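Shown next as C-alpha coordinates: one chain only, the form predicted alone.
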Amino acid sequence: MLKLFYSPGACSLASHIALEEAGADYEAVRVDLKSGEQNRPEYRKLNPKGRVPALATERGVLTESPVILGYIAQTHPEAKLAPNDDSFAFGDMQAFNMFLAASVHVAYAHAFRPERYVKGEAGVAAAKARTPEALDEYFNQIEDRFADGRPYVHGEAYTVSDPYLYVFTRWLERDGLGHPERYPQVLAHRQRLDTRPAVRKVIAAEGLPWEI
(Lines of atoms letter the chains of each structure in order from A and count residues from 1; the text may use other names and numbers.)
(Lines give C-alpha, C1' and ligand atoms only; values in the text may rest on other atoms or scores of the structure.)
Protein backbone atom coordinates (compact mmCIF):
# COMPACT_ATOMS: atom_id res chain seq x y z
CA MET A 1 0.00 0.00 0.00
CA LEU A 2 1.16 3.51 -0.79
CA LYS A 3 1.32 6.02 2.04
CA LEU A 4 0.93 9.74 1.30
CA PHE A 5 2.13 12.25 3.86
CA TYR A 6 0.17 15.47 3.38
CA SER A 7 -0.94 18.68 5.04
CA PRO A 8 -4.49 19.96 4.41
CA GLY A 9 -4.62 22.46 1.57
CA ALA A 10 -0.87 22.33 0.88
CA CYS A 11 0.57 21.41 -2.51
CA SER A 12 0.20 17.79 -1.40
CA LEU A 13 -3.49 18.22 -2.20
CA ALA A 14 -2.65 17.50 -5.85
CA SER A 15 -1.07 14.15 -5.06
CA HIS A 16 -3.96 13.27 -2.75
CA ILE A 17 -6.45 13.94 -5.54
CA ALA A 18 -4.34 12.05 -8.08
CA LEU A 19 -4.23 8.96 -5.86
CA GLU A 20 -8.00 9.07 -5.53
CA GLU A 21 -8.48 9.58 -9.27
CA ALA A 22 -6.17 6.62 -9.92
CA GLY A 23 -8.16 4.33 -7.63
CA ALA A 24 -4.91 3.62 -5.80
CA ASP A 25 -4.60 1.52 -2.67
CA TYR A 26 -3.22 4.16 -0.33
CA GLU A 27 -3.25 5.60 3.15
CA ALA A 28 -3.23 9.36 3.73
CA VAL A 29 -1.22 10.48 6.76
CA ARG A 30 -1.68 14.04 7.96
CA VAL A 31 1.39 16.07 8.87
CA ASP A 32 0.63 19.10 11.04
CA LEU A 33 2.88 21.80 9.62
CA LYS A 34 1.64 24.45 12.05
CA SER A 35 2.82 22.47 15.05
CA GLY A 36 6.14 21.67 13.37
CA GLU A 37 5.49 17.97 12.95
CA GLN A 38 7.50 18.03 9.72
CA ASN A 39 10.60 18.78 11.77
CA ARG A 40 10.28 15.89 14.17
CA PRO A 41 13.02 13.24 13.90
CA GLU A 42 10.64 10.49 12.79
CA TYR A 43 9.41 12.56 9.84
CA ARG A 44 12.85 13.89 8.98
CA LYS A 45 14.06 10.31 8.79
CA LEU A 46 11.34 9.64 6.23
CA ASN A 47 11.82 12.93 4.38
CA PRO A 48 14.95 14.90 5.31
CA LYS A 49 13.56 17.92 3.44
CA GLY A 50 10.91 18.31 6.10
CA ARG A 51 8.15 19.12 3.64
CA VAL A 52 5.08 17.58 2.06
CA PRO A 53 4.17 15.70 0.03
CA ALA A 54 6.10 12.50 0.58
CA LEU A 55 4.97 9.21 -0.89
CA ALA A 56 6.16 5.97 0.70
CA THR A 57 6.27 3.14 -1.84
CA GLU A 58 7.49 -0.45 -1.64
CA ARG A 59 10.79 0.70 -3.15
CA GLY A 60 11.34 3.80 -1.03
CA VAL A 61 10.10 7.33 -0.48
CA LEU A 62 9.46 9.82 -3.27
CA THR A 63 9.26 13.57 -2.74
CA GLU A 64 8.42 16.64 -4.88
CA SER A 65 4.96 17.02 -6.36
CA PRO A 66 5.85 16.66 -10.08
CA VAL A 67 7.72 13.42 -9.36
CA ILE A 68 4.94 11.96 -7.24
CA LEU A 69 2.27 12.94 -9.76
CA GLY A 70 4.24 11.35 -12.59
CA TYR A 71 4.77 8.20 -10.53
CA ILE A 72 1.06 7.87 -9.77
CA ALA A 73 0.19 8.29 -13.43
CA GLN A 74 2.76 5.74 -14.60
CA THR A 75 1.96 3.11 -11.98
CA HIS A 76 -1.80 3.35 -12.61
CA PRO A 77 -1.95 3.49 -16.41
CA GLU A 78 -5.56 2.29 -16.48
CA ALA A 79 -6.61 5.62 -14.93
CA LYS A 80 -5.15 7.49 -17.94
CA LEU A 81 -3.85 10.39 -15.90
CA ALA A 82 -0.93 11.00 -18.26
CA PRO A 83 0.02 10.31 -21.90
CA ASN A 84 2.20 7.39 -20.88
CA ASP A 85 2.54 6.07 -24.44
CA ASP A 86 3.79 9.38 -25.87
CA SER A 87 7.20 10.44 -24.55
CA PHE A 88 6.99 13.98 -25.90
CA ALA A 89 3.49 14.57 -24.54
CA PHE A 90 4.55 13.14 -21.18
CA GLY A 91 7.55 15.47 -21.16
CA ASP A 92 5.30 18.41 -22.03
CA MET A 93 3.06 17.52 -19.12
CA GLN A 94 6.02 17.37 -16.77
CA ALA A 95 7.31 20.70 -18.11
CA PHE A 96 4.05 22.33 -17.10
CA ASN A 97 4.19 20.67 -13.69
CA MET A 98 7.73 21.91 -13.19
CA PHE A 99 6.62 25.43 -14.14
CA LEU A 100 4.03 25.23 -11.37
CA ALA A 101 6.63 23.93 -8.92
CA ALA A 102 9.53 26.21 -9.80
CA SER A 103 7.72 29.44 -10.64
CA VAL A 104 4.12 29.58 -9.40
CA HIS A 105 4.76 27.82 -6.09
CA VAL A 106 7.89 29.86 -5.45
CA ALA A 107 5.95 33.10 -6.05
CA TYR A 108 3.47 32.08 -3.38
CA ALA A 109 6.29 31.09 -1.04
CA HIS A 110 7.58 34.67 -1.11
CA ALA A 111 4.30 35.64 0.56
CA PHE A 112 3.83 32.58 2.78
CA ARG A 113 7.42 32.10 3.93
CA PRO A 114 9.46 35.17 2.91
CA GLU A 115 12.10 34.37 5.53
CA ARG A 116 13.36 31.65 3.18
CA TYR A 117 14.47 34.31 0.72
CA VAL A 118 15.06 37.60 2.52
CA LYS A 119 16.01 39.04 5.90
CA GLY A 120 14.63 41.98 7.82
CA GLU A 121 11.26 43.69 7.85
CA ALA A 122 11.95 45.68 4.69
CA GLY A 123 12.97 42.57 2.80
CA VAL A 124 9.92 40.65 3.96
CA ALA A 125 7.61 43.50 2.94
CA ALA A 126 9.24 43.73 -0.48
CA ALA A 127 8.95 39.97 -1.06
CA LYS A 128 5.28 39.97 -0.16
CA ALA A 129 4.60 43.01 -2.32
CA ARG A 130 6.16 41.29 -5.33
CA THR A 131 3.91 38.22 -5.08
CA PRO A 132 0.77 39.55 -6.84
CA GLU A 133 2.87 40.90 -9.71
CA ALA A 134 4.65 37.59 -10.19
CA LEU A 135 1.41 35.63 -9.98
CA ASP A 136 -0.17 37.88 -12.59
CA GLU A 137 2.70 37.12 -14.96
CA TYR A 138 2.38 33.37 -14.46
CA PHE A 139 -1.39 33.14 -14.48
CA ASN A 140 -1.53 35.20 -17.67
CA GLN A 141 0.50 32.44 -19.28
CA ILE A 142 -1.80 29.77 -17.86
CA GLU A 143 -4.92 31.65 -18.96
CA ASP A 144 -3.53 31.72 -22.52
CA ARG A 145 -3.40 27.90 -22.54
CA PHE A 146 -7.17 27.81 -22.25
CA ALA A 147 -7.78 30.33 -25.04
CA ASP A 148 -8.66 27.53 -27.48
CA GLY A 149 -11.52 26.35 -25.28
CA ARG A 150 -9.82 23.25 -23.91
CA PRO A 151 -11.39 21.87 -20.73
CA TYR A 152 -8.14 20.68 -19.17
CA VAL A 153 -4.54 21.87 -19.02
CA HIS A 154 -3.34 19.67 -21.87
CA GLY A 155 -6.51 19.57 -23.95
CA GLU A 156 -9.43 17.18 -23.87
CA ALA A 157 -7.77 14.66 -21.57
CA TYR A 158 -7.62 15.10 -17.80
CA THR A 159 -4.09 14.58 -16.45
CA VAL A 160 -2.24 14.98 -13.17
CA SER A 161 -1.49 18.57 -14.22
CA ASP A 162 -5.11 19.45 -13.56
CA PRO A 163 -5.24 18.83 -9.79
CA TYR A 164 -1.83 20.46 -9.50
CA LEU A 165 -3.08 23.65 -11.15
CA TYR A 166 -6.23 23.38 -9.03
CA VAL A 167 -4.15 23.76 -5.86
CA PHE A 168 -2.62 27.04 -6.98
CA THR A 169 -5.88 28.43 -8.31
CA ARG A 170 -7.41 27.86 -4.87
CA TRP A 171 -4.50 29.74 -3.31
CA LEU A 172 -4.98 32.62 -5.77
CA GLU A 173 -8.29 33.40 -4.11
CA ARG A 174 -6.68 34.28 -0.79
CA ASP A 175 -6.94 37.98 0.03
CA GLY A 176 -4.14 40.14 -1.26
CA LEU A 177 -2.33 37.46 -3.24
CA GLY A 178 -3.70 37.83 -6.72
CA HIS A 179 -6.51 38.86 -9.01
CA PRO A 180 -8.53 35.74 -9.84
CA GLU A 181 -11.17 37.79 -11.67
CA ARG A 182 -8.60 38.41 -14.41
CA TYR A 183 -8.49 34.71 -15.28
CA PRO A 184 -11.99 33.51 -16.15
CA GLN A 185 -10.76 30.39 -17.96
CA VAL A 186 -8.55 29.36 -15.05
CA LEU A 187 -11.44 29.86 -12.64
CA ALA A 188 -13.72 27.86 -14.94
CA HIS A 189 -11.13 25.07 -14.78
CA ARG A 190 -11.23 25.19 -10.99
CA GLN A 191 -15.03 25.01 -11.03
CA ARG A 192 -14.86 22.09 -13.45
CA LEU A 193 -12.62 20.18 -11.06
CA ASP A 194 -14.87 21.02 -8.12
CA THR A 195 -17.50 18.73 -9.65
CA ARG A 196 -15.24 15.68 -9.91
CA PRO A 197 -16.05 12.96 -7.33
CA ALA A 198 -12.38 12.40 -6.44
CA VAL A 199 -11.85 16.10 -5.81
CA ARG A 200 -14.96 16.37 -3.67
CA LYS A 201 -13.94 13.32 -1.65
CA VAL A 202 -10.43 14.62 -0.97
CA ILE A 203 -11.56 18.16 -0.13
CA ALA A 204 -13.93 16.64 2.44
CA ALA A 205 -11.27 14.25 3.76
CA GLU A 206 -8.81 17.11 4.30
CA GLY A 207 -11.52 19.24 5.92
CA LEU A 208 -11.04 22.12 3.47
CA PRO A 209 -13.56 24.86 2.68
CA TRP A 210 -14.88 25.16 -0.86
CA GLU A 211 -14.27 28.90 -0.79
CA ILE A 212 -10.86 30.17 0.30
Ligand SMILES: N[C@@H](CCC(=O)N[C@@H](CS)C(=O)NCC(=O)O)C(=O)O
The other form holds:
Amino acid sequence: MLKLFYSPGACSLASHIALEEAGADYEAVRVDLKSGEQNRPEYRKLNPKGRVPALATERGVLTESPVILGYIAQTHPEAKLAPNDDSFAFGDMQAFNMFLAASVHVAYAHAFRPERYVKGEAGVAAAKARTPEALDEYFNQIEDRFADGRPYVHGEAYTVSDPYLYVFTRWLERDGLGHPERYPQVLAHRQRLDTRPAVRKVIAAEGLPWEI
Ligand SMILES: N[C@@H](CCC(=O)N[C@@H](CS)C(=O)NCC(=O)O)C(=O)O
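So the form predicted alone is up there; where is the form predicted in complex with the named molecule?
And the full complex, kicking off with our chain again.
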Protein backbone atom coordinates (compact mmCIF):
# COMPACT_ATOMS: atom_id res chain seq x y z
CA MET A 1 0.00 0.00 0.00
CA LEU A 2 1.17 3.52 -0.79
CA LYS A 3 1.76 5.91 2.11
CA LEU A 4 1.48 9.66 1.54
CA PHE A 5 3.13 11.93 4.07
CA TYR A 6 1.24 15.23 4.02
CA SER A 7 0.44 18.37 5.94
CA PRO A 8 -3.07 19.87 5.79
CA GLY A 9 -3.41 22.43 3.00
CA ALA A 10 0.27 22.22 2.03
CA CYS A 11 1.47 21.45 -1.49
CA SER A 12 0.98 17.78 -0.57
CA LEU A 13 -2.76 18.42 -1.01
CA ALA A 14 -2.28 17.93 -4.77
CA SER A 15 -0.81 14.44 -4.34
CA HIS A 16 -3.51 13.59 -1.79
CA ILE A 17 -6.26 14.58 -4.25
CA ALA A 18 -4.52 12.73 -7.09
CA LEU A 19 -4.37 9.51 -5.03
CA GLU A 20 -8.07 9.85 -4.30
CA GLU A 21 -8.93 10.58 -7.96
CA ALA A 22 -6.87 7.54 -8.96
CA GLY A 23 -8.77 5.26 -6.59
CA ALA A 24 -5.38 4.27 -5.19
CA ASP A 25 -4.85 1.96 -2.24
CA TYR A 26 -3.14 4.43 0.09
CA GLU A 27 -2.78 5.65 3.63
CA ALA A 28 -2.39 9.36 4.40
CA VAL A 29 0.04 10.07 7.24
CA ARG A 30 -0.06 13.55 8.73
CA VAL A 31 3.21 15.38 9.39
CA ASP A 32 2.91 18.32 11.77
CA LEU A 33 5.02 21.02 10.09
CA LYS A 34 4.17 23.59 12.77
CA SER A 35 5.81 21.55 15.51
CA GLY A 36 8.77 20.72 13.23
CA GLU A 37 7.96 17.03 12.81
CA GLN A 38 9.54 17.20 9.33
CA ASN A 39 12.91 17.78 11.00
CA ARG A 40 12.72 14.90 13.47
CA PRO A 41 15.15 12.03 12.82
CA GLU A 42 12.38 9.51 12.09
CA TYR A 43 10.98 11.68 9.29
CA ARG A 44 14.39 12.78 7.99
CA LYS A 45 15.25 9.10 7.65
CA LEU A 46 12.27 8.73 5.32
CA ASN A 47 12.82 12.05 3.51
CA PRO A 48 16.20 13.69 4.18
CA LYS A 49 14.87 16.94 2.63
CA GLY A 50 12.48 17.36 5.56
CA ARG A 51 9.52 18.29 3.39
CA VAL A 52 6.12 17.03 2.37
CA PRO A 53 4.90 15.42 0.21
CA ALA A 54 6.73 12.13 0.37
CA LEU A 55 5.24 8.97 -1.09
CA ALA A 56 6.41 5.63 0.27
CA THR A 57 6.05 2.94 -2.39
CA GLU A 58 7.05 -0.70 -2.38
CA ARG A 59 10.24 0.30 -4.24
CA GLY A 60 11.22 3.24 -2.04
CA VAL A 61 10.28 6.82 -1.28
CA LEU A 62 9.48 9.41 -3.94
CA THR A 63 9.63 13.13 -3.26
CA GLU A 64 8.91 16.34 -5.27
CA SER A 65 5.29 17.02 -6.18
CA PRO A 66 5.64 16.84 -10.00
CA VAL A 67 7.37 13.46 -9.67
CA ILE A 68 4.79 12.06 -7.26
CA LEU A 69 1.93 13.34 -9.42
CA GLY A 70 3.45 11.81 -12.57
CA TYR A 71 3.99 8.52 -10.72
CA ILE A 72 0.38 8.37 -9.50
CA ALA A 73 -0.89 9.08 -13.02
CA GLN A 74 1.37 6.46 -14.63
CA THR A 75 0.66 3.73 -12.09
CA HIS A 76 -3.12 4.22 -12.30
CA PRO A 77 -3.65 4.54 -16.08
CA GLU A 78 -7.32 3.59 -15.83
CA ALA A 79 -7.95 6.86 -13.94
CA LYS A 80 -6.69 8.86 -16.97
CA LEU A 81 -4.98 11.54 -14.87
CA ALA A 82 -2.31 12.20 -17.53
CA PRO A 83 -1.76 11.64 -21.26
CA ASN A 84 0.28 8.52 -20.49
CA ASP A 85 0.41 7.34 -24.14
CA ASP A 86 1.64 10.64 -25.58
CA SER A 87 5.22 11.51 -24.57
CA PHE A 88 5.01 15.09 -25.81
CA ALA A 89 1.70 15.79 -24.06
CA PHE A 90 3.05 14.10 -20.90
CA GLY A 91 6.16 16.32 -21.07
CA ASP A 92 4.00 19.37 -21.61
CA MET A 93 1.99 18.46 -18.51
CA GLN A 94 5.17 18.04 -16.49
CA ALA A 95 6.47 21.40 -17.79
CA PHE A 96 3.42 23.05 -16.27
CA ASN A 97 3.87 21.10 -13.04
CA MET A 98 7.54 22.12 -12.88
CA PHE A 99 6.53 25.74 -13.45
CA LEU A 100 4.23 25.47 -10.42
CA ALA A 101 6.98 23.85 -8.33
CA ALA A 102 9.93 25.99 -9.38
CA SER A 103 8.29 29.38 -9.94
CA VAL A 104 4.86 29.68 -8.30
CA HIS A 105 5.68 27.66 -5.18
CA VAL A 106 9.04 29.38 -4.82
CA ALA A 107 7.35 32.81 -5.12
CA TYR A 108 5.16 31.90 -2.14
CA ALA A 109 8.15 30.51 -0.26
CA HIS A 110 9.85 33.91 -0.45
CA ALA A 111 7.03 35.20 1.80
CA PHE A 112 6.55 32.10 3.96
CA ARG A 113 10.22 31.21 4.46
CA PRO A 114 12.30 34.25 3.41
CA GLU A 115 15.22 33.14 5.61
CA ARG A 116 15.73 30.31 3.13
CA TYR A 117 16.72 32.85 0.45
CA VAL A 118 18.11 35.97 2.13
CA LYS A 119 19.85 37.20 5.24
CA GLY A 120 19.03 40.17 7.48
CA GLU A 121 15.94 42.27 8.04
CA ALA A 122 16.26 44.27 4.84
CA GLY A 123 16.71 41.10 2.80
CA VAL A 124 13.66 39.49 4.39
CA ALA A 125 11.54 42.59 3.70
CA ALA A 126 12.71 42.64 0.07
CA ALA A 127 11.99 38.93 -0.41
CA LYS A 128 8.48 39.31 1.04
CA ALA A 129 7.79 42.36 -1.10
CA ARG A 130 8.70 40.42 -4.24
CA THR A 131 6.10 37.67 -3.65
CA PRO A 132 2.93 39.58 -4.74
CA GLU A 133 4.70 40.91 -7.86
CA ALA A 134 5.95 37.47 -8.88
CA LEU A 135 2.59 35.83 -8.16
CA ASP A 136 0.83 38.42 -10.31
CA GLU A 137 3.16 37.70 -13.22
CA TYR A 138 2.73 33.93 -12.92
CA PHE A 139 -1.04 33.95 -12.36
CA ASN A 140 -1.51 36.22 -15.37
CA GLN A 141 0.31 33.61 -17.43
CA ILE A 142 -1.93 30.90 -16.01
CA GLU A 143 -5.06 33.01 -16.62
CA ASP A 144 -4.02 33.30 -20.30
CA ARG A 145 -4.08 29.52 -20.68
CA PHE A 146 -7.80 29.55 -19.92
CA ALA A 147 -8.57 32.27 -22.51
CA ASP A 148 -9.86 29.63 -24.96
CA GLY A 149 -12.56 28.55 -22.49
CA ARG A 150 -10.91 25.26 -21.52
CA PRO A 151 -12.20 23.79 -18.26
CA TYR A 152 -8.90 22.28 -17.15
CA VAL A 153 -5.23 23.28 -17.29
CA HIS A 154 -4.47 21.17 -20.35
CA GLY A 155 -7.84 21.41 -22.11
CA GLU A 156 -10.91 19.19 -21.90
CA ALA A 157 -9.20 16.42 -19.93
CA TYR A 158 -8.62 16.62 -16.19
CA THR A 159 -5.01 15.82 -15.26
CA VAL A 160 -2.83 15.90 -12.13
CA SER A 161 -1.95 19.51 -13.05
CA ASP A 162 -5.45 20.51 -11.95
CA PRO A 163 -5.24 19.65 -8.25
CA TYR A 164 -1.69 21.01 -8.26
CA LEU A 165 -2.86 24.40 -9.57
CA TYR A 166 -5.79 24.22 -7.11
CA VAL A 167 -3.33 24.21 -4.17
CA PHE A 168 -1.67 27.45 -5.24
CA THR A 169 -4.95 29.14 -6.15
CA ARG A 170 -6.19 28.39 -2.63
CA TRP A 171 -3.06 30.05 -1.27
CA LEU A 172 -3.74 33.35 -3.12
CA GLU A 173 -5.79 34.54 -0.14
CA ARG A 174 -3.07 33.67 2.38
CA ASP A 175 -1.72 36.77 4.13
CA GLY A 176 -3.20 38.94 1.36
CA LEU A 177 -0.37 37.86 -0.95
CA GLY A 178 -2.35 37.47 -4.14
CA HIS A 179 -5.17 39.16 -6.02
CA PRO A 180 -7.60 36.38 -6.93
CA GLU A 181 -10.10 38.88 -8.38
CA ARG A 182 -7.61 39.55 -11.20
CA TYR A 183 -7.80 35.96 -12.46
CA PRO A 184 -11.49 35.10 -13.04
CA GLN A 185 -10.79 31.98 -15.11
CA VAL A 186 -8.36 30.64 -12.53
CA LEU A 187 -10.97 31.22 -9.81
CA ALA A 188 -13.60 29.46 -11.94
CA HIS A 189 -11.16 26.53 -12.21
CA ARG A 190 -10.85 26.44 -8.44
CA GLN A 191 -14.64 26.41 -8.07
CA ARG A 192 -14.85 23.63 -10.66
CA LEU A 193 -12.47 21.55 -8.56
CA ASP A 194 -14.35 22.37 -5.36
CA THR A 195 -17.29 20.34 -6.67
CA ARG A 196 -15.33 17.16 -7.43
CA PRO A 197 -16.07 14.31 -5.02
CA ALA A 198 -12.37 13.42 -4.61
CA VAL A 199 -11.50 17.03 -3.78
CA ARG A 200 -14.37 17.30 -1.29
CA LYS A 201 -13.32 14.05 0.37
CA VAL A 202 -9.68 15.12 0.75
CA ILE A 203 -10.54 18.63 1.94
CA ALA A 204 -12.70 17.05 4.65
CA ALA A 205 -10.03 14.44 5.48
CA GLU A 206 -7.38 17.16 5.92
CA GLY A 207 -9.84 19.24 7.99
CA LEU A 208 -9.56 22.28 5.71
CA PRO A 209 -12.09 25.11 5.49
CA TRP A 210 -14.05 25.66 2.25
CA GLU A 211 -13.87 29.40 2.68
CA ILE A 212 -10.24 30.26 2.45
N1 LIG B 1 9.90 20.99 -4.22
C2 LIG B 1 9.07 20.35 -3.23
C3 LIG B 1 8.73 21.37 -2.16
C4 LIG B 1 8.11 20.72 -0.96
C5 LIG B 1 7.86 21.74 0.14
O6 LIG B 1 8.53 22.79 0.23
N7 LIG B 1 6.91 21.42 1.00
C8 LIG B 1 6.59 22.29 2.12
C9 LIG B 1 5.08 22.31 2.35
S10 LIG B 1 4.21 23.07 1.00
C11 LIG B 1 7.26 21.77 3.37
O12 LIG B 1 7.33 20.59 3.58
N13 LIG B 1 7.76 22.69 4.20
C14 LIG B 1 8.37 22.33 5.44
C15 LIG B 1 9.65 23.08 5.68
O16 LIG B 1 10.05 23.86 4.81
O17 LIG B 1 10.20 22.89 6.76
C18 LIG B 1 7.81 19.79 -3.89
O19 LIG B 1 7.41 20.34 -4.91
O20 LIG B 1 7.27 18.79 -3.42
